[in-house]
Every structure is written in C-alpha cells, then in structure tokens.
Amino acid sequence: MTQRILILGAGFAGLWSAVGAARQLAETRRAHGPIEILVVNARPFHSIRVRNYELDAEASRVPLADVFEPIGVAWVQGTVQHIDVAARKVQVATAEGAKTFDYACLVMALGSALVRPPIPGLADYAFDVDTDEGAVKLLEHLRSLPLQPDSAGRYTAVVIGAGLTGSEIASELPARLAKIACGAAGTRVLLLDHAPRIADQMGEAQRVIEQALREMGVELRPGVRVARVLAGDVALESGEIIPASTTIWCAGMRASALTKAFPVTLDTLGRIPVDEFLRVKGVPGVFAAGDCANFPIDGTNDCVMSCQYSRPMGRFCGHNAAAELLGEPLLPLRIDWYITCVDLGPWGAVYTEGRERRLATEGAQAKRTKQLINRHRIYPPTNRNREDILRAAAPVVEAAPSKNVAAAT
C-alpha cells in the first residue's frame, strides 16, 4: 500500500521539503514499500516572494513542473480548506471541486500572510507586495496612473510600515513613479511608521537606511498613525490629510490561520512549536517548517520569518519526514548565523550580521550581495536536471552569504 508524504504549500519551506524528501527516498538503500510525495499549492509556480517589491512577476516565478517533474514529486493546484489531524486527512478546493487527501506523514508549510488591522478603508484601497497577485495588482495600478484624471495625489505613493519590506518598496518607487509620470510634476513617495524612527529594528543599519531614503527623495514620517485610507488620500490620526492615489501596506505578518488546526499552543505570531527535527510537538506524523513553525534555531533564539531560515528548514524537514517513514535516523537543524540584507534601490543596499544587526557593508558592495541572494542563491535549479535538483536539497547548513562579492567585469 502506498504511503503518502503530503506537503502543504510550495513556498521556500514547502518546495524544499518536497525536494528534500525526494532526495532521501532516492538515496536510501533500505527496502520499503511505495512512498508518494504530493504537494498542494495555490499557484502553479513557486513564488520568490522576497522579490515582490521589485514588481517583476516573471523574475519571481519558478514553475513547479520544472522542479517537481524531474524528481517524481506530484503536485496539485488548490487551496487547503481543512486539516483533520485525527483522521490524517486534508480537504483541498481545486478547480475540479473539493478533494480529500490522506497522509502517512504531513508537512505543514503554508507560510505567513500580511496582517491588515481594521483601519477604515485599508482593506478596500491599500495595495501590498505580500503575494504575487498583490504585486501584479500594484504594478498594473501604477501603470494606469497616467490615464487617471489629474489630481493633487495622482503620482504620490504612501508606504505604511517602515520595516524591511516597506523600506525596499519605498526605495523602488521614486524612480519608477518618475518614469511612469514622464516628467510630470508632483511625484512623491512617503514612508510612514508608528515607531519613533524609520527602520527602527535595523540596529546599526538604521541610520544608513534613513540616509539612503532621504537621498532618493523619500519623505520619512516616523511616529505617526493612520486613521483611514481612501482611494485618493490617507488620513493620519493627527488630522493631516495626504493626497495619494497609491497606498501600500507593509506592516505585520502572521502565520497561516490553518495552524489552528493542530492541537498545540501557538506562539504570538500563530506559529506551531516544533523540535530540532521539525516535528510538531505532541502530534505524531506531522512536521512543520518555514514561517508557520518555530523553535530555538540557534539553541537560544527563535526562528525569524525569512527565506534564509525557511529554505534550510524545508530541506531538513523533508529529509526527516521521509527518514521517519523509512526508519532512518533524523537530522537536527541548528543555524548559528543570521544576516539581514535590505535592498535600497538605485542607492545600493545594506548588509548586517547577527540578531543585533551589526553593520557589515553598505552601498554598491551590499547591493552585489543582495543580488547574489535574490537572483541566484534562493532559487532551486531550473534546468530540469534531476541530479542537480536533488543535490541542491542536501540537508546541510550553508555558510552565510559573502559580504565581499566581486564587482562584475
């Protein structure tokens, strides 16, 4: 009888869980019955989500078929509706109707989503770059601005949330809006946050990010709160009205709401507690990885919602899920380094080391590191070569990205 490893989600954690499991099955010499790996994902592609701020959909999509077909992983396009842990079944909505899949081993990798608080008008009028669909919708809106009636805020963009994503999209917008406006007067980009400083959590890099944004003409507004959002303006709690045709929400993340299906105590971000093998504590046959899972990844500090953790979590999770079915030893995951690399558009980038975010490099040098990460390091092999794909899923922890990437010649 075929046993199934069912993987929910094909983001960084889900895709690499699938490849990691396939690699372990391919390498085992122990006799075993047939084992199927099945992935459920809402889209037919793996989204390089961390590139959404670039507003280049084609560059941030990897067809699932190019990764899964060469290694024998099956996948279904659909949306997970219900998880029944007791019955070991998952209900999925597909274009052909509802389908139910059972499993011998489940990998929960449905990631996280942007949190939208109940600010009047936010859900109706604010854009985001949290998803592929959101980024495409924003780009289409920006391209439509020249066709809209002239107004005080036609070429004004307000970005709400000055964390990593907010800083990155705000850095992209001045040049993009200027190009779209074709020299028309009145282009503005404002970056708002309730914190007392822009990029307040960025340690030694905070001053660099602030300087870069100012040099690119971004208006910085820390210490403010939004009262409401409309199609043509943003109102602050102070009473100030900012005319703006474009509002982008970039504040707050939370794990998939489906983590509530598991009989465990979730953390403040809605994440599932796992052990160092990525097993869900107290729930047999279930693993979790990526933004919806949490454990002290360096022995002390909790995971951060990021692709730098989701990718190795996926590789180890998939390996361990297959190993458990095969009766092979499981491998613990520990990552002792942490870096942050923030893209700052034409200005460059900033690269920090450690949880305290010590400044390592900035400007053009950091930009080369960021491009190495975003355009190469975080992609699976796309050449449809089975050996290359499986090799990339080895359950090992990579070294931190180099902060001394050579300039192109």
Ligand SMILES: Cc1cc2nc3c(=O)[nH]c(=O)nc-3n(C[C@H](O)[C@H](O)[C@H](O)COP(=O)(O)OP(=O)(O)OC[C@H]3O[C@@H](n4cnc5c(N)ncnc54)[C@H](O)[C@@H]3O)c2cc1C
Given for the second form:
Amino acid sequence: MTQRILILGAGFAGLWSAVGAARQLAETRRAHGPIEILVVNARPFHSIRVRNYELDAEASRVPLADVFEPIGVAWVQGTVQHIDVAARKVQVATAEGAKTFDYACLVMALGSALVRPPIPGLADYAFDVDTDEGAVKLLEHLRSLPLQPDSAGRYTAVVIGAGLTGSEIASELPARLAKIACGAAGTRVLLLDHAPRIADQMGEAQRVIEQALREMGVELRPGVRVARVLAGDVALESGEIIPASTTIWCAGMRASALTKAFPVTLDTLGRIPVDEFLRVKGVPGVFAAGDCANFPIDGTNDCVMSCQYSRPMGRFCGHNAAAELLGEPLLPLRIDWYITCVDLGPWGAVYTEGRERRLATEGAQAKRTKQLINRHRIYPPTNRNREDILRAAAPVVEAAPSKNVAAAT
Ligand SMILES: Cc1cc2nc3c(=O)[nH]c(=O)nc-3n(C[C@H](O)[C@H](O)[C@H](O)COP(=O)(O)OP(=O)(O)OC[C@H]3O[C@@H](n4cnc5c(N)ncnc54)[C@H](O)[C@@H]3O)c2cc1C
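Which structure goes with the form predicted in complex with the ligand, now that we have seen the form predicted on its own?
Complete assembly follows, chain above in first position.
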C-alpha cells in the first residue's frame, strides 16, 4: 500500500520540505514500498513572499509544476479546511469540490498571515503586501489613482507599521507615486508607528533606515496611534485627519489559525513547538516548519518568522519526514547565524548581523546583497532539471549571504 507524505503549504517551508523529502527518497539505498509526496497549496505557484513590496508581481511567482513535476512530487491546488490528527486525515476545498487526504506522515507548513486588529475601517480600506493577492490589489489601486477624482489625498499613501515590511514598502512609494502622478503636485508618503522611533527594533540599522527614509522624502510619524481608516483618509487618536487614498497596513504576523488543530500548546505567535528534527512534540507522524513552527534554532533563541529560517527548516523537515518513514536516522537543524537585509528602495539597503542587529553594510553595497537574496538565493531551480532541483534541497545549512557582493561591471 502506498504511504503518503502530505505537505500542507508550498511557501518557503512547504516547497523545500517537498523537495527535501523527494531528495531523500531518491538517495536512499533502503528497500521500501511505494511512498507518495503530495503537496496542498492555495495557489498554483510558489510565492516569493518577501518580494511583495516590489513592482513586478510576476517575478515573485514560481509555477509549482516547474519544481514538482521533474522530481515526481504530486500537488493539489486547494485550501486546507480541517486537520484531523487522530484520524490522520486532512480536508481540502478544491475547485472540483471537497477532498479528503489521509497520510502516514504530515508536514504542517501553512505559514503565517498579517494580523489586522479591530481598528474601524482597517479591514475594509487598508491594503497590504502580505500576500501575492494583496500586493496585486495594491498595484492595481496605485495604477488607478490618475483616473480617480481629484482630491487632497489622491497621491498620498499612509503606511502603518514601521518594521521591516513597512520600511520596505514606504521606501518604494515616493518614486512610484511620483511616476504615477506624472508630476502632479501633492504626492506624499507617511510612515506611522506607535513606537517612539521608526524601525525601533532594528538595532544599529535604525538610524540608517530613518536617514534613508527622510532623504527619500518619507514623512516619519513615530509615537502615533490610528483611530480609524476610510477610503479617503486616516484618523489618528490625537484627532488629526490625514487625507490619503492609499493606506497600507504592515504591523504584525501570526501563524496560520490551523495550528490550533494540533494537541499542543502554541506560543504567543500561534506557533507549534517542534524539536530540532522538526517533529511536533508529542504528536507522532507530524512535522512542522516555517512560520508556523518554533524551537530554539541556535540552541537558545526562538525561530524568527523569516524566509531565512523557513527554507532550511523545510529542507531538514522534508528530509526527516522521509527518513522517518524509511527508518533512517534523522538530522537535527541548528543555525548559528541571523541577519536582516532591509530594502530601502532607490536609496539602497541596510544589512545587519546578529539578533542585536549590528550594522554590517548599507547603501549600494547592501542593496547588492539584497538583490542577490531576493532574485537568486531564495529561488528553487526553475530549469526543470531533476538533478539541480534535488541537489538544492540538501539538508545542510548555508553560510550567511555575502556582505561583499561586487558591483556588476
Ligand atoms: C513584504 C514581506 C517582506 C519580507 N521580507 C523578509 C526578509 O527580508 N527576510 C526574511 O527572512 N523574511 C521576510 N519576510 C517573511 C517571510 O516572507 C516569511 O517568514 C516566510 O514567507 C515564511 O515562510 P512559510 O513557508 O512558513 O510561509 P509562507 O511563505 O507564508 O507560505 C505558506 C503557504 O501556505 C499556503 N497556505 C496558507 N494557508 C493555506 C490553506 N489553508 N490552504 C492551502 N494553502 C495555504 C500559502 O498560500 C503559502 O503558499 C517578509 C514577509 C513579507 C510579507
């Protein structure tokens, strides 16, 4: 009878779990019965989610067929509705109706989603760059601005949340809005946060981000709270009204709500506790990786919800899921480095090292690192070559991205 490794999600953790499992099945010398790898994902493509603040939505989509077909991984486009751990069954809504899949081994990799607090109007009027769909909706809205009736806030964008994502989209907007407005007066970009400083959590990069945003003309508004959002303006708790046709919410992520299906105590971000082999603690046959899983990844500190951790978590998770079915040894994951590289649009970028975020590089130098990460490092091979795809999923920890990427000649 065919045994199934069922992988939920094809983001960074899910896609790499699938390739990691396929690689391990291809490499094993142990005799085994038929094992199927089946992935369920809401979209027919792997979304390079970290690029959602950029202009080109197409560039951040990798068709699942290009990665999975050459290595014999099956996939279904659908939305996971229900996970029954006791019965080892998962219910999925697909275009052809509801389907139920059973499994010998389950990998939970449904990622995270932006949290929208109950600020009046936020759910209805604020855009986001959290998902591919959200990014496309924002792009279409921005392109439509010249067709909208003239108003005080037509070319004003308010970004709420001055963390990584908010800083990145705020950096893109001045140039983008100016282009869309074709020289019309009144383009404004404001970056709001309730913290006392913009990019408050960014350690030594904080002053760099603040300086870059100021130089690009972004109005910085730390220490403010939003009271409500409408289609044409944003009201602050102070009573100030900012006319703005575009509001973008960028504050806070939480693990998929389906993590509640597992009989474990979730952490404050809704994540599932796993061990260093990515096994869900106390739930046999279940692994988890990416933004919906957590463990002390460097031996001490919790995982940061990030692409940089989700990809290796995926590779090790897939390897271990297949190894467990095959009766082979599992590999522990440990990553001793952590970096952040924040894109600051035309100004450049900033690259930090360590949890405390020590400044490594900034400006054009850091931008070269960021482009290498966003355009190459985090992509699976897209040449449909089986060997290349499987090789890319080796369960090893890569070195941190180079901070000395040379300029193209
Ligand atoms: C704009 C932006 C910039 C970022 N920049 C960085 C950065 O510079 N560096 C960094 O390390 N991280 C960055 N991140 C964070 C990073 O994108 C996430 O940590 C990462 O995507 C997590 O990977 P994942 O595979 O766990 O989840 P995801 O990438 O979210 O993948 C989850 C997958 O599951 C699917 N899914 C979810 N629910 C269901 C369901 N019910 N049924 C079926 N499918 C479902 C989704 O469609 C998706 O394909 C950024 C995030 C954003 C939004």
